[in-house]
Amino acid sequence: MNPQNIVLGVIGADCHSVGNKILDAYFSEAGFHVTNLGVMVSQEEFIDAAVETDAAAILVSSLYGHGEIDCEGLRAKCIERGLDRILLYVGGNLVVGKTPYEEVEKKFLDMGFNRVFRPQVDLAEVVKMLKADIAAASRP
């Protein structure tokens, strides 16, 4: 597995593209090889790209509030495709309404995501976490 390869995109019917472009630029500048799938990406497209690029992580964003629906089952599909150890990160405005972050985080961790991020996050911290998580995942 090449630890520098990551896949990112905006899942489901979400067409918010500005944050996606910022993430692409930021992670590229931080030394990752980014495969940016853009917006309105299906689970299968994320997985296909991860397999094709031998990615260490899939970074999913969602801003339109339907992330919970769009992300359900992603971990199981990754496992079916042989991506048992791939890191799954998710962030943005993941649910509709004013749900406390702790509840949102628990939902997504229970779905098999490794990390869950609020809409406002320090990307430098995310890069540190991702590098550490990739290093830990690559150990036997």
Second form
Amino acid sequence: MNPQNIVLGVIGADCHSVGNKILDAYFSEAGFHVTNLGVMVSQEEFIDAAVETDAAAILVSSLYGHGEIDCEGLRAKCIERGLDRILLYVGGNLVVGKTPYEEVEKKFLDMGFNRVFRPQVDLAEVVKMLKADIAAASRP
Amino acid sequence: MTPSALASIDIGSTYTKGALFALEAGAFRLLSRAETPTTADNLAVGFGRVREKLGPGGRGPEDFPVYLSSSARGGLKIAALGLTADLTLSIARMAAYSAGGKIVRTYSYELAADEIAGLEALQPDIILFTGGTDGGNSAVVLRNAELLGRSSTAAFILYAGNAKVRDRVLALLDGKAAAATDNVMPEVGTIQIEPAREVIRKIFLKRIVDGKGLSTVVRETGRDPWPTPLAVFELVRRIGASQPGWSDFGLVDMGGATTDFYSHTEAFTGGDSVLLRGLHEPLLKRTVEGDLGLRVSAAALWESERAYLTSRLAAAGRSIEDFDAYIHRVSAQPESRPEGGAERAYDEMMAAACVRAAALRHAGTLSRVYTPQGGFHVQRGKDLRRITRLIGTGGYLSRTENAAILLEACAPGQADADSQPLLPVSPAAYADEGYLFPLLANLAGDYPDAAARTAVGGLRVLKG
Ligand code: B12
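Now show me the form predicted in complex with the partner chain, since the one above was the form predicted alone.
Whole complex next, starting from this chain.
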């Protein structure tokens, strides 16, 4: 696992591209080598890119409300493809409507994501968490 | 000084063919042609016969220079190894094909014990070993290097994966014939196949020269031979770059064993609400289909294109049993020519099936994605819709009168509202009259524009 390498993209049939560009710039600036797959990324594409780059984390965005269906099964596929220690983060407008955030978070944690973020999240905080999580995951 | 006449000779696996040309006003004029069965035990014999027929008495470069190519010995066999099927392996295939090679097996992820055993038995000429972006995966790559290093394979191993572990890979391959070059995919989605292509080209050349009797030929002509498919690749590049009206075209080279499809057109042109997913493929692309051919591969073709062929037979009111018997006969006797109306119809259907399947495998797809704001499209692979001209070459297609065979590249009758193959729409069809492409291709190195001009100038228009 290469602690600098992360994979980024917007999952499913979602074409909201503005946040994705901001995340790319922010994490690159913070010292990560970002492989940005852009919008409308399938689970397979996330995993292929993570395998080839030996990524430490995959950062998934979902803005259009179908995050739950799109993200289901990603963790299992990662394990199947040999990414047994990869960190999975997800953020954006994860579900349609006004479901309380705690419920949304629980749903995605249960799906196997390590961390779940609201749209308003402070990215400086995310960078700190990511670095700490990667350091923890790199320890044998 | 420009010589008054030049000869070009192509040593194929069954025939050695040649032509003598005069260079006039920036194009080649055909002076004479000759053909003789290839003398597999000593290639120089057949070569000498053709040269003698072309220009009697012409013995050395002082009479007329001879350019040559060879596809004898069945071409260059490449086993491609990548990490994931859709990324590095897919790019490794592109590199192998565009270097004129033939892919005999592909592998992804860590090589399993039975795969290593298979590779040892297969004896490819080259193992194109890729995997990982630069600074990316090293665990699987190093493991595969270790496995290959310990294997008994005698193939040349070309490493074109994660550059950060190149030295360690080469150390693990110590004792093997091996070399390393730039990564075919330095970043996810970035295709960099030229360096690998160049190394493969050199290995190919060396292998050809080692062929029986060819070193004598090289000494006499004072010139290295080109691998035939690579020469054709370069000719296609020249035509696309230099000939007005030929920036978007395709070439189908169909033989007894394989069907090669070349496309020269921008892979993705975007447009409103079309998004490219997967790799952005190159402007010039070659694919080789080892199960599509009229003779040696007839049985494989019957197997892989059974549905299409069955419907063609039914539409023509012909019996499956008779067709089946014909397939058996021509696969056993690859030199056999069709006799009578039924057999000619069979060849025509087989040719159409080869063209259609080769085009469908070469082309990308466009699928519709439904969103609440309506539809938009996702493209995967290469868009061939802008292709305005299509050329057929090879023994069969260079002689055909029937545009419909080539126009099967548009796969008429294919209908699926949600996913559409990105095939040419209604290209003009041409035949490489006289089967000159391989011979002109040899001249494309030294006379690129003249070779390209002559190649398109000599085409026969096929009427639909
Ligand atoms: C612009 C926009 C569009 C544009 C997008 C243009 C483009 N090229 O991007 C267009 C018009 C195309 C569009 C279409 C649609 N949109 Co719209 N769109 C918006 C809008 C107004 C702004 C989005 C934006 O750019 N925000 C600015 C960026 C910087 O913020 P962001 O995307 O949220 O990203 C940040 C954070 O979320 C966070 N983040 C995101 N991912 C991750 C991941 C991790 C790991 C972390 C840590 C953080 C993080 O960090 C990012 C950077 O700060 C929002 C409403 C809004 N105000 O958010 C609706 C909105 C996202 N759209 C919405 C909808 C419903 C749609 C459509 C389905 C509309 C329709 N009925 O047709 C389609 C979907 C099309 C598709 N297939 O994707 C809804 C989604 C509702 C939901 N999830 O419950 C929203 C919220 C509007 C609303 N309130 O209803 N949309």
